[in-house]
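This document opens with one chain alone, in structure tokens, the form predicted on its own.
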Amino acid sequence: MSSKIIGRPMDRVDGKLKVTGKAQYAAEYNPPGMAYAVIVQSTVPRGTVLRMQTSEAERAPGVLAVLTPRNTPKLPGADKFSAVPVLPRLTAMQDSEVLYNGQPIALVVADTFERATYAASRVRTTYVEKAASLKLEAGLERSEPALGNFGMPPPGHTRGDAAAALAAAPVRVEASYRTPTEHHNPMEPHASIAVWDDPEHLTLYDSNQGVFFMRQFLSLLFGLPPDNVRVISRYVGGGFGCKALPWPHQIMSIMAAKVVGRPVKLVLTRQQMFSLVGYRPQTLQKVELGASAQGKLTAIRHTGYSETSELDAFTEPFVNVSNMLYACPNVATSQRVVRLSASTPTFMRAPGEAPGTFAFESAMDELAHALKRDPLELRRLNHADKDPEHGKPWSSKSLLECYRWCAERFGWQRRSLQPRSMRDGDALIGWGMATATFPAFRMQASALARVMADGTAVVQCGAADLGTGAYTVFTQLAAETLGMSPEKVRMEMGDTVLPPGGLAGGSSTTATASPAIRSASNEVRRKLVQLAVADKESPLHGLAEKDIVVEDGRLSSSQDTARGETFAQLLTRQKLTHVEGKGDAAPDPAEQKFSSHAFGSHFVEVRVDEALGTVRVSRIVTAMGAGRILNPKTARSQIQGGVIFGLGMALTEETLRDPRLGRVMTADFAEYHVPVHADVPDIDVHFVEEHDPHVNPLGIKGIGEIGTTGIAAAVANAVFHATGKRVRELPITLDKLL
């Protein structure tokens, strides 16, 4: 059994803990003497705090402190922190400047949450208001070149002469597309509990996507050695990118705990999550495609704008997908950012690729219509056999097989070419498709594995499980490598006392941590074998190491499996409490010889009620070429979740700000509409078997985000096929179809 654990559709090892309430999330820790903090937010989009009346709040029952820009402690490492380009500039009450509506301007700490909430309502603020920039279109003339995030190069690429090729193209399409501001809305709100164990040692219980990443920046900001900061985030109720970077609430809980001399809990409300922890910025995109009369792409030009804050230059790199998705000799892509009086945007599931594939894959559908060609055949015709942007071979690519499987499963050959030509009673039927893609990343990680004297194992890696199944696939990997049953292996994650794990971002967690976990587990296995063959009392004494079989927690002879002993028997006789192995993993420079991406395709059916303008997605078939799949059950769940995320982008999700005051008007689930069960049909997911020897030692590609790429375009393309109306602005609401 233990030799066939990887690749099995195993249930989640943390499932029972979660459904019984035994899995502790950040807000559920209750250290002794804990106090509660509530944030007071600005009510103007731009200005300066002139004065704050806090006396009534300070006199309220149970209040321990009211922090404002006037009395908030200065952060000792603020200057160093601001110099790190990947971090948002935190508006943590270090001055009186107001840069957006909803910015934290005070923090009330009390002995109960209810008392803190009441006291916060008694703070009165007077502002000197300033002119605010609230509309993307109004700021296009003062836009700035987009910068790269996380040290990445700025988005944009040039090869050949796109302008000349467009001018000469026999067939050309040109269109502008718009995607709105969107918010992540994980089920678990952001929460932090700060505990100063002594003046120089900090513990933070926090909901985040990388405890070591968070520790690095907290130590920098508060001027502490990294080893003096412990961050614990064992279970996370979803992140989607908004829990990757530090935000003001974490900093404020830590400062407040220092001021009151007690642990302080700060949990954001659902409404506050619309202004304090990032969002996907709105984009304006223009795509121009030139093609031969037969449909071969001759030119691509993809340009546009996205919003950012006055503090930062975060970029939604939507043009990157156009650089590499199809073979084309002439490409020019570039983008700019517009600074608005808004909070800082951040990574949101498939940042860049999600809005980028909506525009680009919609434009490809428009090109197919102009050519009177099947959209699938157009994509096959322009398939890139190598990375056209960098000229490198793909580490692996199964896109054509994804197309083939989806087309057969969906029945694509029955699709009529003409829009408005398929009906079922009063419903217009539309069939659309699009390509999905996402880069394959991995980072550095370490792991530790121990086999204990009782025959169980503990495996540790300080990576994060956002609810995606990392606990489960790492348990499977360790169990198979150690030669044990998964039930005997306990995985520990999400704590900086463990070996360092990477940030759960860029769909990289499994590819990052798995090689380290396998290395640590292999070392333990090797040590157990060496102990057995060297032990004169072992039935395996004197055998060659290569002749030992390790399976189901037992060592045996490959020639005679009855000859052997269990791990527990060996360690007990050796008087050892455990045998330990350590593993480290990092990207190999040789991997850079290849371009590594996951690829896939979505085929979608929609039913449109022409009288009402309503769109129902009735069928989705998706295929993915995503490297080695460690657990088909959790992997399928990830793709389905990504697709549902894309359905929200396509049909329901839109963050609206008051055009006069800049305040988010859709700051709850009554107004910000995420897909519910009734909106989601059966999602038929297939994984193309893919062996990739180049992407990393285990052939793993990320799957957390690729499901979101392309799905909005597939829906929009299906709506066009159903109605003949091309919707270029998301979400596709009934007013755009009537």
Second form
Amino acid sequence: MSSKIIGRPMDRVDGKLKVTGKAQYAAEYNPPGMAYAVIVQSTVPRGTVLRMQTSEAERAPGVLAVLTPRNTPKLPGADKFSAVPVLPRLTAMQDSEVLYNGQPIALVVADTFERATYAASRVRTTYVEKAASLKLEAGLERSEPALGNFGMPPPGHTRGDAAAALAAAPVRVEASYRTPTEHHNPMEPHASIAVWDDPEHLTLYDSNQGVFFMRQFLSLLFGLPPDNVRVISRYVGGGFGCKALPWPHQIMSIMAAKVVGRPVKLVLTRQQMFSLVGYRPQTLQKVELGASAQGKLTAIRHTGYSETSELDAFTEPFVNVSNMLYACPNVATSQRVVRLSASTPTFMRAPGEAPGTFAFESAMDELAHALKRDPLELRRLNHADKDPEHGKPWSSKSLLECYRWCAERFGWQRRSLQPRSMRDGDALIGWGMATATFPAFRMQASALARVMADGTAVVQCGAADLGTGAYTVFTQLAAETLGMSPEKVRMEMGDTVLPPGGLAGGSSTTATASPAIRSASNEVRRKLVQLAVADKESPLHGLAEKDIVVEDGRLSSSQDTARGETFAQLLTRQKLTHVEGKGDAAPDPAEQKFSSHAFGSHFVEVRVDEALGTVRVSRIVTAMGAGRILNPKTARSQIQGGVIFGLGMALTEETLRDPRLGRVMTADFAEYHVPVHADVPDIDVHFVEEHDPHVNPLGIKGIGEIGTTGIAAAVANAVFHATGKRVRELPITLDKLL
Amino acid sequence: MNPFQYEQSLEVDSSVDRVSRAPEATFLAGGTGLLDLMKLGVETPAVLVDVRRLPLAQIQELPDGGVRLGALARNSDVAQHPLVRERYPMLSQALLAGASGQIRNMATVGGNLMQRTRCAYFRDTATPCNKREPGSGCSALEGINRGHAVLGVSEACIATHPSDMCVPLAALGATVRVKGPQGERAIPFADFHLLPGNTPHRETALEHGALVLSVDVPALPAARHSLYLKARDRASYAFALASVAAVLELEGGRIRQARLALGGVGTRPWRASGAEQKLAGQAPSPEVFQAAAKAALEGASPRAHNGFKVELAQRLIVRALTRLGGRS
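Form predicted together with its partner chain structure, per the form predicted on its own context:
Expanding to the full complex; the earlier chain stays at the top.
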């Protein structure tokens, strides 16, 4: 592929729309007659709703309906989901059971948002309370084996004999790690506007990570043919996993719209986002490593627990990274879950890999310390040249080059081995590193490309841009393939009237949609060339197709570029409104011959105020080998955003539930600390040039999540190097270092 | 949010009169605290009397060399004012260590004095809280209390006073001028905020309808050499886990006087008079600073998650005194 447009650090095509407020987000539509819904939530962790006094709410000004378990319509397809792990059993007021504190128990609909909010505060509920399970540690004895999410295999792996190898290992480390519950907190709150166009046709404006996935779910649930449901999610202000699956608010807005016979808008408050749309579950992990005296890994055992809800069996698959990150003949990993009276957890940026790399890459650092070896050298020594879990070759892997680049850029060779050996005034300085990894895969997608008679193009694919730059890279890809300037190409996404485009999950958006967009655009280009050479009035008439050059919206002879015509001239003369191409793409079984992962490394410097325990990250150097980079500018932002997400995990973010009420008590940005600008240093990001002929036709790996993997361990390892204290519980707040 | 009536007031007397006569009326200034609490259903005033247009925004020098901060002066204006920066650097530093630029542009001096705790139980109407609902119980005692107070606590309430600005004001011994239905009076800063005791819902010495006119900061030449230090969970935009405002005046190798107040650890802005006495007359040394720090936290009563604050506050005091007093 020539690279005139692809690979260019182009500005976001939707940037101006966003900064001028013209990009329309889900909550910003105003269908005529729209009413507003507000959710009432339970205030006990476990029990049954005995009685709800709704008369005051019903009499409040402007109120159109108060839905409770007593009068909420039954969902025709609700039973279709009760048995499927990772499609949350619905807490959409289908019964009176309360399974967690903060569960939706009523919905108030009114003619204005303020009136609905006020009326919702007047609903009075009496419960029969039941014993709740609120503490992960207290539930270990009744834990259950972890299931695989979405039909994936359960987390865990066995090869060789880890127990025997651990017993025989000359050097061993064993340590337990804990990661807390964490919330995604996208900037844009979840929002839905439900419109029943007629009793059988539904339109939902919604903030989600995949309109087709949402449509499939809703059509099943409401017993409608998929074609009768339209889901629109043109712009999304961040997802990070909490907008992938459906949640009660979508369902409740749709039910309410049916009941009141008007469009209904439902926007969650920030506080509600801590109990209604999932979270990363807390984990308790144990890692045991055995190694030769030289540092070769001989055994890995990684086990542990994560919390899940009574609603669902979602598992945070944190052990899987230990199966494949380094060469090691004896591996035993497994996981269990503990059901708590809590809302249901879900995918959160690098689910599994983020907490898993924290524990495993911390343990590797502990092993390096036990061996008195450089942590980078230890990782190089144990580099996996092929996938040790599946025995397959990697489709590509540039990890050693990532290490090399980072080490040189960071000045790693100047690092002293001894902890507490670097100081600057009140600050202890520490340098730490860790490996990052995330699997590369793709789903099915289709696309449509149209060149119009005015010389512009429209390219459509119902994928999602969560704010990542997908609109931009797809525009670049289509423009280059069509032979047009990107300014002339308009990308359309996030609507089920468009060709199906997969789910923005698993860092797969670009890899999934790109081959379809490429193929649709190629078809248009081919058709244009064929039209021109067959047209007697075209200056290109009679030339062979291969002798036509397509560039900047113009067809010309490769021998004489002055001989040619624009797309617009051709279509206008042909009296065509447009020329169209379609593309479909799906994973090729041949890709399964290889294991495909992106790999990278983070090198981190921290400054720890010894007296006060405060940790400031002062420098981050990150390198990624992540396949073809379509736009280095948006890609860099993705990695930086992932790293900052990981910094929050490392240093500040923790969701706390009251030990008796099970209620999230950190449900705002004053209590739940995401990093602010002052917490984030310069993040030096480098992409290793990587040509992967096997992963997919365009050599694309995902970059949405890998930035978040490894970073918490790199910070924790740097803190150990600075202070000599090993913090095994995230976040590393100052009290843990006093 | 409850329905409420909004009125704008143009003069002090009628504002005081209006609120005094209506038990469910309250003043609205910057709104950075009150409006949030109204949205949460914690505050439910029936009438809001907007005082933002009253002529109380000036920052001016007093004849004795002190400075008068008008109740409606914005936090950002106070922080940047040359008189404040020269004479009370710790006050400017405290203001800039609080909130965010946007909030400081809205928040006022009077509102800062009146701001309510960030205790998550206080802010969540689904949980018991003696401050919000007297007699309902304190959820924080056995709940999540990492951010809670260790000084001035009672069995009824351990909520932390959240202000940064009030910490140096406590150290400086400012005076709060107020106008109430009975006329104007001056309240010493130490008497302005109340300990929770059995009545944590009573937070200040103001009677209903009384309006803060100004905070008068006394002349204290030694305060030109002062410091505010704050420890928190992230580098900016977080409430203090512990903070200290310190003044140290040295004369002939001895401490002539010290002023010390703590934030983030007390149920009200915490003047550490005992520590000040330990310092007075001593030659500055690490031992003297540590003894003072220990005295400042005497009687601290931590709960399950906030024990670290006792140590943290002491270390912060030593750090501040060392920076001001040199030689350690």
